[in-house]
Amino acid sequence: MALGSPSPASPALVESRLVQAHGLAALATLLVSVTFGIIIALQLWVPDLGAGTPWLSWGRLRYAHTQGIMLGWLANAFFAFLYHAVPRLTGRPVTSPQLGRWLFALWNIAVMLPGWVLVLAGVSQPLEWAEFPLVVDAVVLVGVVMAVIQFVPPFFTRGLDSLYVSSWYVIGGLVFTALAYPMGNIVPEFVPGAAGAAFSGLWIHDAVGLFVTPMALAIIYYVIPAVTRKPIFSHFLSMLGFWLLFFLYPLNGTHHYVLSVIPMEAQVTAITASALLGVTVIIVVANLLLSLHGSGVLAEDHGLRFVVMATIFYLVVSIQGSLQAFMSVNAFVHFTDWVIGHSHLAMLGFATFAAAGGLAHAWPHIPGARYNPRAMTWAYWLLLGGLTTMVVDLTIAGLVEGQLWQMGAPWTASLEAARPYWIVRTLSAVPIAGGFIAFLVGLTTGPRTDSGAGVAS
């Protein structure tokens, strides 16, 4: 059973309104977050933009941008997909529709809105991927626990031997996030110095590796067999990738502090884990791409098109991350725009394309929902073109900056050299924003579905 594609679920088991609500909330918070991102990109080469207006300062907008992408866009998109997928993976409904409504309200009204207001007002934590203040962190933790209660119990009604690969990733991602979130968002506030930085460094990668990556892979492992109607190439390789991911990812966060005061043993452990994680990703991606062999449906299905590109981005960004963990590479690219390109390839490339693929796959199953295939095609190509331009541009900028620093050139020389690349980065936001707007159009216009039964699940 774990090798095949998910079974169709009775429409009565699926909370379609919550799929739609979280999907639209995801896109609304995404567009706000992208707006923040465009402003801070402009401020790199138009530094007086927003001068004299505290809430428009670069640091505050950057916090609102990063938290909005992870907790607004990605979390909402993942929740939307889970409401679609969990009943199909388990043959059971989620725990409670009422709990789902409370989770939706808490996440978007008690987390995102006050979180944005507080960081824009200057109340925040100086921790990467943990910028929302402690009062919001407490609400996020409540929301994550609610998500565990909502989505995890249905998987245990039939026993572990009946779990699909997607099911493993959903369970692992939600449970580990509930454990890791307080470690990275709360503990550093009470642990001083390098020890606190080490906890924060773990969360920087646990946020990506134990929340974003498992949820994205759950979507990919679901959509590929659901659309192709073929099993995953190797269940053994699937489970090997799963256990290696959850074993290695918590170990590699310290590679953000290579050549720092953190004990060298911890740094070497993180570098080793990063290298092994690169091997793990090669295994996972090879397994996923081999699962597509002979399917002949890639160009026909928008959800599949997005998740396949997400898989390719996963390979590229993971190999890049493993390489830049090595001390010699890290010493050259650290603090340069190379790292910014890398992070956008992870969150705007791999994670966002997976989330978009999940929504594109689930949406036509919502009774009465609108779906516009032409707009979805535009969304795919605009996002792909804009993201590629941005990442290539920032990667080259990082190499230029690193070379100048190695030569001992003045800091201002690197700023002048980076300026043209920052302009291109800002311009790349045009197709990216256009792609997201087209995606929203794709989910809100076009013919209505009747019951969703006509679309392969």
Contents of the next structure:
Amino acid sequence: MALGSPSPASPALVESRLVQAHGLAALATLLVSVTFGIIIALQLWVPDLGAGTPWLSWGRLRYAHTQGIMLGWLANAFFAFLYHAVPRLTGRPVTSPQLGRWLFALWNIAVMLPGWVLVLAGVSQPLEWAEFPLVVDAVVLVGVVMAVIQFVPPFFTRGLDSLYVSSWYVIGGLVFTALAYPMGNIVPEFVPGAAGAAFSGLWIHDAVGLFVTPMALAIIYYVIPAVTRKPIFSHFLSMLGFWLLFFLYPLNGTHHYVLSVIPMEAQVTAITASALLGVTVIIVVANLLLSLHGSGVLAEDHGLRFVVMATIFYLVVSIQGSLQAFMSVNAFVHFTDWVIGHSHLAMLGFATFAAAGGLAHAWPHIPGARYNPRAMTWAYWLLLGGLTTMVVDLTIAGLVEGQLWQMGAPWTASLEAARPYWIVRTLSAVPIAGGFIAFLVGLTTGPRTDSGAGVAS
Amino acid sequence: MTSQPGPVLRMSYLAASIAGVAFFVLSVAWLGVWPARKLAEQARLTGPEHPLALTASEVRGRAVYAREGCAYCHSQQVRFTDADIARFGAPTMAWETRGDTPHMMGTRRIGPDLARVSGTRSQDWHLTHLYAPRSVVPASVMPAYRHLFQGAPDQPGQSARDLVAYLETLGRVRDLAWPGGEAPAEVVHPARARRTGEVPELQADGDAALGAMLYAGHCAACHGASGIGDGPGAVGLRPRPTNLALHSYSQERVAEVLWNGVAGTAMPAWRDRSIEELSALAAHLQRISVPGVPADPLRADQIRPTDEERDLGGRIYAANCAQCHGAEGAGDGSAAIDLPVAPTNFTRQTPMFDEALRALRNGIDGTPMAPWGSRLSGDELTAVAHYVREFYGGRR
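Okay, that's the form predicted alone, but what's the structure of the form predicted together with the partner chain?
Okay, now the whole complex, with that chain kicking things off.
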């Protein structure tokens, strides 16, 4: 058993059209979701924007924003990456191109489209990261099962003799999501009150920790050795990290309801797991950064560059997460913009940079695809600048709000104090949206790749 | 290269799949199923046996609340923290939410927690606030839910009425379960209007400039910039915001109104403001009430009652008004206690003569004060209007 960098598969094995289709769908849904986000950011200081038009009201757009980011952008980008990586990791094609076309159509036409339309029309469920209504949930579930059938069997039927950490994350993440999705999206519709919240809490964390994180880590663990052409630093640390993450992530959920009526034992379990998770992530990230073997943070290769930044964000957001689970910190920052900053650091920092890295890495391998490196450089810097501004801004806003609430100041005082931060946060959307547009330009302009085999990265 | 994954490799893949399943089961059992059972047990032990179920209208209101994403700006859980308890009241217990499917406990507060909102605001305030939040709370960032109305705050559609009905259930069961036994929870919401209660003394020399600023920021929305009751929020409110320019208040009464609000009306309490700020507001109020006629409205008023008018007024008052407004005008008549809005205590505040006459003729919409124009003659109205004004400042 050797630890290798993924070997180039024969192009015939790779469904390049599906990489491309999911990649473009990812960016299309991303731009729509970002637009929703910009409107609700604006509405916090121009609150009458869209008043009187039900589908433009803050709550409904808020639902559409996060579901779009997770199921539209990230899931599509992950699928694109899986079509690129699974054949290379296993030496086998995915289960069925036919199934792939169905999955693509189902995901975008039977999940995203009706999901958004229904939520904006007022058919939804008020559950975080689970706002699409039950009918759509059922379709998502079918889609996840299809994804498991599509991507998991190749690992078992025939494989290369090298072991890739990525593979574990792909398998573990997909299997876990197939189970956790119904738990988070359907169970709280039937289990009332604080008990329902306990399940929601699990899902809020599982969505990020066991769907998004494993896929993002799969990309990172794949792209680093693929580009550096050197193996991961320590096989032992990879393995340790994998098992600890899969053990600890699911036990974090209750930290979304610290100091609530949910039994103290459960809260303490989650807080302990959160603290241990922070330590684990330090191990995982150290292993990943050491695997760069001196390639540096700002690698020439755009895929690698995005992925390295994702790794750094992963470290920061995880340590922040451990910290804010502690009761004393949580009592202060919970309910404030601090947490909104945290979730953007996770989804827009860590996950989005990993997904973007995966796409940037896979794209030049698509025969005949266009690729524009200059635009990718722009995308990188715009996203990095915008995201950093937003997270720093929201974090400070959260501290200010928390302080005013602790002091017993009138509620409106916290609104007035937050206003300048909300304006800056909206302005940070300019570079972020610009970065995503540049990314789209990067994948749709520039010279075509060799329509035969695809260029080496 | 082998054509089959090595046995170890395949084992590891299998292990990864099993990890997905096993850790999932473990986490759900540990942090989902077990807490759910504990919570059910706790709810059974501490909750009322037959909690009030929601009516059809309240259930519909809940659905509106869910679909509009209210829960993403308003939590529905008072946490076990000092800051939460001080601001919102008793922490949320397991049994309180046992009927909530799906739960809406929330994880973000752009607006305040709503778990204890029942009874803190009047119906007309809620409707006006939903229709145009900034017309009653200028600094608000809450979305305007105009689409739930037929063009005006006092023309709510069915959904708006359902929604307000639902809001009135939040915390209601808790109140009913321990009637009066939850004093801190009863009084804690800073805007909850109360009929009685200790009122702190305000400083006599409040900073009128600060007062003017606070007034412009918080009061003008309803009472109008000049205090004549024509603010943008006034349109849908019943009773209408008082025309402050046509009333005089004792300092004591101003303190009471600011501290307790006016129960049964949209006038909120301002207990979350410092004494300094409240004193400043009081100073500003003294300025805008009766412009150009400060200290003694009775002397300044040209029209003085004759002795016959006083007699007539006294008789009419005793026969028709005392049961509510009290024999001595202190608002403590025998019927007063049952009224949704307390009758005016004329010893501590008085309307200008014309304003008193107007209130008598037309009544005060939205309060038990009925119109007397058709029941009393013009002379009688004049006489009794004079009569009530003379209670002010202990003249009678």
